[in-house]
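Listed next as structure tokens is one chain, alone, in the form predicted alone.
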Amino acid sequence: MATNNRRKQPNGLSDQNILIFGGVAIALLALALAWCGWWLGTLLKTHAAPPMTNPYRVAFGLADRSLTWPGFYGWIAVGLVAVAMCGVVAAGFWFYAQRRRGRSRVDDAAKHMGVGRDIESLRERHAAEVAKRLGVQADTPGIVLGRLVASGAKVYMTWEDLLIAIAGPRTGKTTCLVIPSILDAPGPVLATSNKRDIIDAVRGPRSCKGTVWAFDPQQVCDEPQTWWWNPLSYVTDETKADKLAGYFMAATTDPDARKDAFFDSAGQNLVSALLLAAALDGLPITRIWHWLTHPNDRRPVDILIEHEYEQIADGLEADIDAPDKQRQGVYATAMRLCRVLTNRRAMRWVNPPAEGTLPCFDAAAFVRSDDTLCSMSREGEGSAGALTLALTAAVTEAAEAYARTLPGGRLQKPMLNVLDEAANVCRWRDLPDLYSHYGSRGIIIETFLQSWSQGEGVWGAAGMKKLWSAANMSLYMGGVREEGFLRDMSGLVGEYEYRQRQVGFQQGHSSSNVSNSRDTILSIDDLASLPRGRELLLSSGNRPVLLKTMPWMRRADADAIQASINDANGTGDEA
């Protein structure tokens, strides 16, 4: 246990000792007042400074009348000194109150957490050393997560760290973490969200670095379409086709839904085969729905054979020729996965325009730029989560492929992935397995969840634990009422040791017993009611720390962010 986890509470003094020390303090105060009253009073009365006599001699001299009290002037001097002392005490209380101003009920716990060398790798100096070693040139040495409650020093996440944050609703994650992280990124940024607040805030500042791409197939922010993306450009072989079909499955299957071992697997394989056939023949992704609604159409089989995918063609032909009930079940499952292909509004974003021309998004070019991509969708009926997830995966894998061509196998300009509302918008089932690997490639991922159980719903209990452990930065911002998770967090924060004194009385005599006790630094109820503006950080190799959040309103570029928001809301002229 760290030394700052030990304290006396209450102190080990007995009641008699406390009375003795109190009496001595009062006597010394009276002695000081008597000396000051005699010396200053004599000075005021005679206009001549008396000798600097020992205070004890003054006290005894006044008592045996060998020294004369200066009368009225002495009492004036006592009054002045008393007023001065009261002023000093009042100033002390004022400074103490100012220091505690803005403190929350949990801030006292910070003194039992990480300090000094225990959190050396969270400091700005370490972040700057890492940036220099990696050759990263950025305006900041890392991503600022907040300020230490204990000292006010900034805490940094380096350009090789990965973050997972659990933040309940209305805890300030977008204001204090998501937006500042995006604005501090030195290279390309990919962000997902189910609201417009992110794109509204970052569009102006990030457009000074590069193009801001807004993918809005569900009209979350009523973004006019100025470009399109071909999901089949991601499908370069059967492996990528399987992955894309898996994204459709992840986005359309409720984590709590009952799964059918045969039809779910067969339906996903069917979608994979059709995606591969459409990509090989240069067809739009909407052709998949045509083939699903016309199961006797053997054109995809012919395409696969033409491109020497005989085994996949055989499997697809087996689905077409299967008994009616079996074929209906397989095709019905596949149609459920591809339901988004019937959404005309969404399909405009993933198909070439019927009239005119629009630029086509190129993931390979994006990861070599300083551009920003915000992908937005909502959960529920008509969700375009499959497309958002596919675009996120395509861009991230393009970044990985580019990193492999660079010295050291990592991006010199890290790409930041901010997966806000990851469990709702971007259900990336493979994320726990990829987390630490992407960090070594210079792909920095920040995943935001509203609760631990939300993550378990996507990745399962084992997968969520794996993701939590793979991230070397784990942040809790409050707003969660799951006792199991909060109990684990309380245990990870640890305990502190204090001295407890028990006093007893028997037959007119008192006795005291002092013992060491231990208690949790932050209890379950402390964590459940963590005040807004506070966050708890667990990081690899460091002791836990309590942080103050840093909203974008306190940044140097706050005016530019506010102007971007005003422009998005149509109030730019009024700002």
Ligand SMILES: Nc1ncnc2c1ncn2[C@@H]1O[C@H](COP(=O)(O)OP(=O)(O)O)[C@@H](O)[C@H]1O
The other form holds:
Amino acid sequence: MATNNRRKQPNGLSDQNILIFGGVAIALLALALAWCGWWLGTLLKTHAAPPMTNPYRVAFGLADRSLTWPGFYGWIAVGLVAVAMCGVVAAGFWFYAQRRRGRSRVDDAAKHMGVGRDIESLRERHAAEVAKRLGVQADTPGIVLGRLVASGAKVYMTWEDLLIAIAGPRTGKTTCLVIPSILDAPGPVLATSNKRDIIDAVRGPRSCKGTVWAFDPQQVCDEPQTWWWNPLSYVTDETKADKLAGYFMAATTDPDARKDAFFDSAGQNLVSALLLAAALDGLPITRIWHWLTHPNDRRPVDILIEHEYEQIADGLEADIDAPDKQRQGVYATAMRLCRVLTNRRAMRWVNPPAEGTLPCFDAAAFVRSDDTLCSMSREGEGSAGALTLALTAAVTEAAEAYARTLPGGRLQKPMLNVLDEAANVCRWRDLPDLYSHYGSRGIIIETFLQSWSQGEGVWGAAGMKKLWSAANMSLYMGGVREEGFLRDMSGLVGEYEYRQRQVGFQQGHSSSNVSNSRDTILSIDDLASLPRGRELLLSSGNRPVLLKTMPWMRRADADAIQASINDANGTGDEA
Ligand SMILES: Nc1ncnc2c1ncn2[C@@H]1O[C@H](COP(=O)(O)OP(=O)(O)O)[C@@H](O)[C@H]1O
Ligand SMILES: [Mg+2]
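Can you now output the form predicted together with this ligand? The one shown was the form predicted alone.
The complete assembly is shown below, putting the previous chain first.
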């Protein structure tokens, strides 16, 4: 049990004792002033140092006139000494104010939270040991999450930890965690976003390590297209086809929308069969839309039979031959899932170029490189979320497949997956399950959400709880006003004990009674109004800690990041 938030017995000063000590201190001060006035005043007056008589003798000597007060010189000396004492006290206050500068209103709570051995596994030494044990080839022992409020020591996440961070909009998720962790990553990095902030900041510094690939089918950052990716290269069998169809479903279905058990699953199966047929025949993904709009075209059935997928071919044939109403329903659902295939701008990124040649992104090569892939999309009408999600899953699965071939079944150079704005851009239903085993493969996932309910919208209440518990690092950075979530957080941070004194007066006598009381370390309102620059870290095996965030602006490579942002904004020359 932690000891810094527990007090065994009341043992403080009583009110009477405080009065007695105060009186004694004033008497000693008067004694010291009298002595200084006499000694220094006599020195000033006679230009000869008097003997170093002890202060009591001086006081009594002055009282019984066996010593003479040096008159005006004595008062000058008392004044000088008093001024010097005031100077010392003022310097003390100034020093104290300096130390408290930059402190936030919640910082006092840090002394009741994890300190010393309670948080041993968050320290640099532990991260370095883990990196050595795993044989990780990296310049840094782990990913820095922030600094301890109390000591300023850096807190690390090791190369086998996975993170989930919840914080409201504009609380500094991207500035303090996403960008710094991408820049510290030793190997490939996959990032998702719905803004251009990440790609702009990391493009410069990361291009020194490898190629920076920006996947921008929705023109989030007006990235000119210099490469393309074939989603069907992911579809190597029926399982992958099912998964890809599942990504289309996840990205296009509003979590609160009414579900239709039959049509939803039949539509998804139809898309899966068509994806498999197109992949087997080496056709572009846009062919799916043609087949959906021409249900009588039996070519996909033939392809599936040619490649010995008879059962799937039978299922597809049954859809094609279904009674009109049923077929319309199934095809309408499938078309809803595949709406992105009608988006010409997005389709340029996932189809071979009409003219000339562009390099084709290869997930297997990417996971063996030190490249960076930033995948961007926006929610809402015309969203290319399905493509972003499919690319994220394809790359992560390629990393897993590669890890399996390596000694220990893990990547020596871990791959970092930063899923910023995960609930908007990367609604990956399998994520809670993947969290439990990707750490051991050297695939480090960081998921960023704006609130607990946003996560519930994607993974459901049970899935979100699973994700939260499977992550061994959970961060809260403020800006959330969901009472249930904040109450749970406050409960996890726990309580501290403090001493309470009650003073009573009865029949002319005063009595004082000291008792121990308990209070929450961080209350719900403290958490709701957590100031910018502070984050609360819950991690497995450690007591909760309060951290100072570390925005990229305070990194040693801040100039390179700023230059990269200036370049992206076209202000490189002026800067
Ligand atoms: N600790 C911080 N120090 C300085 N600026 C910060 C800090 N945290 C956030 N900011 C600024 O706040 C704004 C929003 O931050 P951002 O990281 O985009 O938030 P989020 O990703 O949580 O929406 C940015 O302009 C960023 O520069
Ligand atoms: Mg952000």
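Residue numbers count along the first chain shown, from 1. Computed from a predicted structure; not experimentally measured. In this text, rigid core is short for the largest set of C-alphas that superpose within 1.5 Å between two forms.
Taking the rigid core as the frame, does Trp468 move its C-alpha by 2 Å or more between the two forms?
Not so; Trp468 is displaced by less than 2 Å.
Following rigid core alignment, is the displacement of the Ile521 C-alpha between the two forms equal to or greater than 2 angstroms?
Moves: no, less than 2 Å.
Hey, does Ile119 budge by 2 Å or more at the Cα between the two forms once the core is superposed?
False for Ile119: its C-alpha shift is below 2 Å.
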